[in-house]
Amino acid sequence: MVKVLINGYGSIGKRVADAIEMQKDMEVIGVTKTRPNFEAKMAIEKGYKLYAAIPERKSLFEESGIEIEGSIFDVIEEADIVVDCTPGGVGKDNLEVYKKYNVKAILQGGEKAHYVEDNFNSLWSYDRCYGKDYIRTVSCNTTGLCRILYAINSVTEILKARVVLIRRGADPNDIKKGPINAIVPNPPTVPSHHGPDVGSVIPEFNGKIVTSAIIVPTTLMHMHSLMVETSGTTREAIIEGIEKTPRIFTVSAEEGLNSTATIIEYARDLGRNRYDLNEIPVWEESINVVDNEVFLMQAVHQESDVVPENIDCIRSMLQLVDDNMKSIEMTNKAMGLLK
């Protein structure tokens, strides 16, 4: 049993901490909060061990009547890993404090590409990542289109992909940001970031892959549109490619699942922890292959998708499981997820 230590339980953090605590072969030994909010308070009534991420800010955690275990530095020694979910740019400068300590750590997608070792997803990079010391689990929108290429991929050969990312302009929680009656180009630049993170994890499709993004004034999901041109294939062929892919299915708008709004719908009618999606859905009449061009249409749930590709990544760095379907398959009996 490996122990993990989650360094900032928030919007990430709590939902891999609670997949962690589904897996047989890891446990978590204590979350970390930099204030103590209402999370913070929902920790401890879970079960895990609350600690300090500031030690200078520990005396905010008793003024308000909330006990905790001391500050990060009081259990990272018994951390077999660190599950780094700090906002974006924090992760960074954590590292530094990861390596003194010597303990192997995973950053997010909010992190740069260069920072670490490598770069992770479940299909692409397993193998890559295996019982290296820190690794960078890619975006939300990256393990998306991991997802969705590697299905493609499995049936024809990729030319050259162009996506168009329509993404969500806040999480749920989030009343700081995000566009009230606008549609924002997020680069207003093309090509965006998007698709170099891809080539990150995927280092033969570095330059096939052009993307462009916008956000628009929803919070439940993001949306992507694709165009990939092939070497040669069918409709049926990319639908097989699909079924056969891990964490990724079709839905149907004649079902009724004909927005991002119907599919959020569909997940609190699976009885999903948080109306969490893990898997990417993908609108089966969006499926179109036009002289061996395919189109396609799929969502992602921007807070629950990375969080199985953490948890394989995991037993990736500690040598756990030495083959990435068979982690895929734990993680995803272990999570209840679909297929």
Contents of the next structure:
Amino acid sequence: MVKVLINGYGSIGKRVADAIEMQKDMEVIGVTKTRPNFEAKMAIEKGYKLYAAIPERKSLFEESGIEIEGSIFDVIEEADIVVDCTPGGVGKDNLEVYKKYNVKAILQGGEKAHYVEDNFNSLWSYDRCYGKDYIRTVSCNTTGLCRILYAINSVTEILKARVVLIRRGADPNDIKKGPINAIVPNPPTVPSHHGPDVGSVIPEFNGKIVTSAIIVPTTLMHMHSLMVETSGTTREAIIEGIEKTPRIFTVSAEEGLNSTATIIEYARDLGRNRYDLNEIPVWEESINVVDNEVFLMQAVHQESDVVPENIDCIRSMLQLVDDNMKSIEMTNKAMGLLK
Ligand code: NAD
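Just the form predicted on its own so far, so send over the form predicted in complex with ligand NAD.
Whole complex next, starting from this chain.
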């Protein structure tokens, strides 16, 4: 069993911790928090050992009656790998700490691609990240794009892709962000950074993917509208490509899965913890091919699609399994994912 430390037990950190606990080849040796809030209490109730992420804050936990095991520096040397799930920008500073303690680490999508040795997606860069020390698991949007591009690429040659990303305003628990009554071009410049981010995982697509992004007042999911020029394909071939690709599947609007709201209801009905949908749903009705150009729409559950990727990334960096498809299968089975 390899030993994993989760630094930052928030939206992504708590999900990655739970997913690790479902695997047979890895365990969580501790989770860190900066504040003694309800998540800190629940981490202990779930059986995780809790550590203060910042040593000077240990007394805050003691004062609020939350029993911690110490600070991150009391456990970091026991870890085979740290999964850094701190807010975007913090991971960069933490990287220096991981290097000092000579421990491998995974950063998340909120960090810049060039801070690390390489950028991870289970389908595209498992082999490249194999045995490496410092890797970034790419963002929720980039992960969703990597999966659909893999599916399309498995049945035809991709010449160019244009993507409009319709992004959720905030996560459901985030009361500080908006918009409330606006649609915000974000970034207002085109292309957005999402295309180059896909290029950090799939260098051969650099320059071939042009993205623009807007933020809308919703919290449930992101949505992507893709237009992909190919050397030639059919609607049936694209559907087949999606069916063959792990962690992406088609949904039917006609059957009632006609919005991000009903898709989240579907995840609830599946009995998913925290109504997570780790897989990417693609609207079957939206898939069309006009003059060799593929059109389709997909949704991304921003809080959960990157979670199985983090698990595969641990296996790749610690050289636990040398075949990406084998790791994907292990992770999917343990987490009870579709297909
Ligand atoms: P979050 O704010 O929900 O959780 C971050 C956690 O880290 C919190 O518990 C916070 O208390 C803790 N923290 C803050 N400063 C810390 C420090 N110095 N050391 C240790 N812990 C600290 O954030 P999140 O949404 O889980 O995002 C984490 C990372 O994952 C970011 O890089 C983000 O861009 C990326 N990401 C987020 C989403 C999403 O939709 N939430 C999706 C994909 C990737």
